[in-house]
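Just one chain follows, in the form predicted on its own, and it is written as structure tokens.
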Amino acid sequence: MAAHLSYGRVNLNILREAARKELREFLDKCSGSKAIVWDEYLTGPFGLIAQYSLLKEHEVEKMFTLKSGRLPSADVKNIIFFVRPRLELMDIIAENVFSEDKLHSSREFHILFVPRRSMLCEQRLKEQGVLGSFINIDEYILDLIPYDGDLLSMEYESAFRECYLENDQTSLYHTAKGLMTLQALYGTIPQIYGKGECARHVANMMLRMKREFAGSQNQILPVFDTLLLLDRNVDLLTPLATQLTYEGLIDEIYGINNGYVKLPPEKFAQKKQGEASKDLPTEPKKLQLNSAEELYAEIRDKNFNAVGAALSKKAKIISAAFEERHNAKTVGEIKQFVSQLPHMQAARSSLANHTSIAELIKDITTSEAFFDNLTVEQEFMTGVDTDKVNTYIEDCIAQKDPLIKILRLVCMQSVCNNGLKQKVFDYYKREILQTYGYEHILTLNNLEKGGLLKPQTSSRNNYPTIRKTLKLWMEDANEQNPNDISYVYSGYAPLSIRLTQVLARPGWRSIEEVLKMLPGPHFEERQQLPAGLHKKRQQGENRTTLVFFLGGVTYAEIAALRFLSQMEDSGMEYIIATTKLINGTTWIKSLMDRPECQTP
């Protein structure tokens, strides 16, 4: 068991659970010896679920990425393809069995199709000459994967460029089919919120399943109190600006990948005394990063100023139970003692680790770059000269900074806009074409089909109204004992966990005419739960309420949701779901038409 997925009042191992034993069943219908063939971009979400001691069990001997040409040897009786439903892998799997059979005519093929099974990948196989080749095509519903014990992700990387730029909405069915997996393992959602075009979506697919299976409801009390389903367009500013948690600056500058993090190895070196440091590592430091770590689920969800004093504070914890070893006299206590250590040592590697990250952090946010470049993000959110062309985006553009470092800042001042005079949209679009290349006109009519950068089409910027408002900007955020969510980004309150904030008390009533600023409709559904349940609620217990991010959300934000579940007087718990953890690169990434010609 993960006991990190089971600390929260929604055991998520029982959803881990539920996709082991999937994977089990099909494994096991695959006789004998095996060998994997992974899709690579699964292999992250898969080490989520299940480890390589799992597979082995069931004789899983060999795994292989997926690459054309012939496949490494391996003596086994099957060859098992993992692989998301992509023509291009179809190609190259064929490439594959065709090498292979001209070897071993006796070897068994089989694919898993993960998330779904797909009629055009079979086609394709069938025209490459080896869909006859296969004794199971099967699908794997790999849904919702549990991340930590309030957090999930569905890790599709596409789904806010599906929705907002392609018109295609199969993340949100996908969205919708784990929606409905995680009622049939948790009880029907008695309340649905949703603001949103693709939350609007999301739920009348939820309504419609609902019905389909009307029959077959489970008769389970509801560990969910509501759903709350938010459209990531209804909110483009949040992921746009720098988070300033300790978790959403790793994420910001070393980037965070299926809980794992690769650091710079020379901060990490164990230097003997006397050693040369010819010998310093090569590879990058590759960390976990979850609550099952004491001091990371203490410190990843801090302002990062406050970090330093939290890993001061606990140098001296740990330096005084080390002491305690000089007063254990007795046998019993020296007994003690021992059996405390791996504990302790397991702790001070701990604070090595984050202490060599923090340091590294530290470079980066006490330099004079990244502070001007703040300085401009926060003027943009205040409303400070939004209206005409920033010297400071000029600047970075002159000295060829990174483009989307450009990019940010210009989406930035847009939104905070309501979009950019027709003359400086004009300015800014042309000046990155000249300076970066006229193969970026892709990537900006991108980012204008998704509303993050648009000219002003009305004179009415509505985002000062918003701002006021909803309260999303407080002077002097207290970033060592905060006591509003603002402190994320020292200042500015997220706007999608102030919706969800005031959906909990004192509704969304309450601000009717801000809703109605913001894009796409707004509603409410109530969900008919079996008959003979109802939840009884124990004096002073918090209600559950499950937040949906469609399109991505950032770790600051799932920051701010933890820290109004931690709140006295909230009465809230949260759980966070959402179709990809995301930040500003790599979101504006998956905009641009060419991506691979860009280096964050």
The other form holds:
Amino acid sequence: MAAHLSYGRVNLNILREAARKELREFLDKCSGSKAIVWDEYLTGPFGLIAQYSLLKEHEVEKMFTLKSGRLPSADVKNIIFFVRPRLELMDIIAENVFSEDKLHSSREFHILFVPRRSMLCEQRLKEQGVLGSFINIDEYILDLIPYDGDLLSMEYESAFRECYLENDQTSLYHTAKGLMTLQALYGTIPQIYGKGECARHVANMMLRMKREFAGSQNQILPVFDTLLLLDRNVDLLTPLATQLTYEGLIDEIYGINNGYVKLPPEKFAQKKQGEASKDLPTEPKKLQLNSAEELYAEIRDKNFNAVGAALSKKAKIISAAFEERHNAKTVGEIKQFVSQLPHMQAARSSLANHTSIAELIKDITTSEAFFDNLTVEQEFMTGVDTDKVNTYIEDCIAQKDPLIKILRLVCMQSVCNNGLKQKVFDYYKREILQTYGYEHILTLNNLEKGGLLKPQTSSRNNYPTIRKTLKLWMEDANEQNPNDISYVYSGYAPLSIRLTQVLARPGWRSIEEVLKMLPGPHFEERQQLPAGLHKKRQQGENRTTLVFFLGGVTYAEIAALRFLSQMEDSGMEYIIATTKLINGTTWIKSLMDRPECQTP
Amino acid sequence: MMKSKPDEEDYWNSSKFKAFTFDDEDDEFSRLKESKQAVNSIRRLVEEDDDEDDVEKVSWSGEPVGRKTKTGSFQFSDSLSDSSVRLYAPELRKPKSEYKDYVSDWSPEETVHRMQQGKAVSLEKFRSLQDKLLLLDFSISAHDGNVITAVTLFTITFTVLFRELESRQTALRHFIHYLTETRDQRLLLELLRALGRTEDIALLQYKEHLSIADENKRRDFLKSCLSLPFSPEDSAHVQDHYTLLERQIIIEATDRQAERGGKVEIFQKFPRRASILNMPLITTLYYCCFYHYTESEGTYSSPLNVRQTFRISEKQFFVTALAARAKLKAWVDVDALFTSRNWLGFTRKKSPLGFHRVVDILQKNSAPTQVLQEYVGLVDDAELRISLAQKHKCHDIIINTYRDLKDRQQLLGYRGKVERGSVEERKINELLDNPQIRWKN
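Alright, leaving the form predicted on its own aside, put up the form predicted together with its partner chain.
Following is the full complex, with the preceding chain placed first.
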């Protein structure tokens, strides 16, 4: 069940259903019992589309992880490989097929490429001499995966690296394809805005693809009024900052993967009354996080400092509801109370979970280390001493704090200073290499190529102008009852979301100067709608904008957009799409060379 | 425009290699000539060792034809033989039923479009250089990396003209990316060299060291990297990397022997937990401060020598030495770090590091209160000093600080926190009774 996908302004369940239908069709193509061999990377994203029950209904009896060597035995008719189109995976498949053939000759092989077939991969299979062994070679176009009621993700982790480091624009092609699918289901989006090189590419591809389909007019009444395409490198600053919303902090500290988080189990030990909890669970506690859970939907986007109050309020409501039982006198009243019990039980266990999570997070946010780190971040964002070597960073290096923490801070300083002074740049570089190992020359060069860390080239630092014009720093951000998006970072208003906000009102023309300071072109395109599909807007009806973040988006940015959607006078509702949900740590990691070699 | 050529189908299907020959009887002879000329005009550079089959070999120099070639020019012929040849022209054969589709005379644009849709295409029909480049340009404008790579590989075999690629940066990037992914290191390096992307080459080559496990081979490899065209800053770092590993190998050999010999006390008392090989520089310095602290500057393992050789900053050196000596509970050495004048040039009890950080490091190495107290007392800021003193239970410092601040109230308050009848309580009482002090409250 994925009812929460249909609650929002746009029913994203349609997209999910379309994806499920296609999956069923493929499975039925391979008739008889089946085993799926999974490219491990894909299991997470697939989990958002289909549970095991769906696969089981279509005779999937076994599932394995793709590994070299021989396939585990399974008494099935079909073996299906679900893989990304990567050459190294083809070699593993070939190995599997070879070692399999000798034992069972009757099993049939199939490949499902996700999200696209690749000629090179098929060529590789051919070279390995196994291409002929496959009955079906198909592709499963899984571009945009519904992640929540207002959120789509391609779960394409390397998109930023590919676009900005390797100049490989394949992810953009998939993006454009995904947007075409979306338009096929939800109507042509009449207005397209964009900022950045990649945004421009995607828009161009979309327009061309539309021309190619010119024959078939889309007759669906458009659900989206506007599409905004934003390059991640237009706003390199935001992901580097520590997110301060509840969901953002869960992601920063524990990492949310495909909608799931794994938490340390201690706080979740189930204590039965009167029973001493002797054996603590050792397996991490795995929780699914999405708006299907009422309480989570309520608190996920709050600043963490407002979560405690919200939880205690909820606790009172739930206790009061349980107390109601004393008032139930008549049979009818008791019956009604009982009928509500399951819902109340669920609310209580949800409350217990989130209280535990909030406790875990609080231990960290109240620590000195967290506070010191945040102080430095805020100094950089407000432009304090960004042109000097920072003592805190220096101390962190001396203490051998995790390298990624150091890189986040140094990159942030660089971004907020429009590049570091050569002397400062060299100093950090030397300290990092001496402390963490010279092989990180590679990583530092990658960060340089991506524009996150660089020596100053011009003497003019335009970050202060950008900060002031877009009001990126708000003193006295109200964390409890926010009146501005800056609450998500306790003062810093994410640049990307400011751009989105200004576009809606008063329009980008008011910030031309700043737009020119940010990288890449900005543009506007219109797509013609067939007559009769123009929306007749009801008085006071909100417009809907799809904001697409090319190269990743953070939970705090999503929270800020949700905040804008909920503002009474905004007149705009936002649906969010991205190549991948990121935070500073996962983002930097994706730019490192062999991060696993990192010295602890 | 349906041309049925059954013979040709068989021909393409039966042999991959023949697809690479330039057949004079071809009906598109005139157009072919152009491409053939282009290929032939490129000098054969390497050909001695492979004449086993009659595959048309293609070699070219990185320079446009006619210009004088530099040394280290671009050589492709050997790379192109055998297995790699097969990679260059994707042959996507479909079942017979799709043949009529397949033979169709698709335009370059249509071909790219069909490739994007995963349908069968025939790239072989694009024979002339002009056609291939047209095809390449259409694929580039489609932005589909899958197609760009496939078309690039196809065009490269035939035209093999890198200067055409150079003016098509996107295709070039995809080709480079492809070579990276297939780990065709040599080809990649040659390509980058021909393109003049020297820093990329240097980094790429340097990266290889990560996959060399044997320390001596790794060292030799790093040494060979020294001549690579890094940026001046990176060049210095790579030099340091090499020097460091070279040294680690020497230290490791010596220390392992000393440890086995069982005659050196420190190795007996504190057996080494891991080898020092491939550890970062600061870790190595820590190791040297731990096991070789008193060595004279002449040895490789002397901390002073390491510091000098690698230009380690004063602060880093200080922090590392402090942590290492504290770990050994060598409090005399710790003390000397702050006082000795001869090599660090400090005046008494001065530190390049805030004393609160010193306390932090000492405390992490479980220094006794006595030692901690001495350094807590040196923290300049009174408030910070008191909070540190409270954290580490240095009563004397707290009492003295309140006395210096003439803060009677605080002192009274603190009396409630110390043990009844303790030395501290007596001291507080003495102070409170002292008529000489002019309390501020």
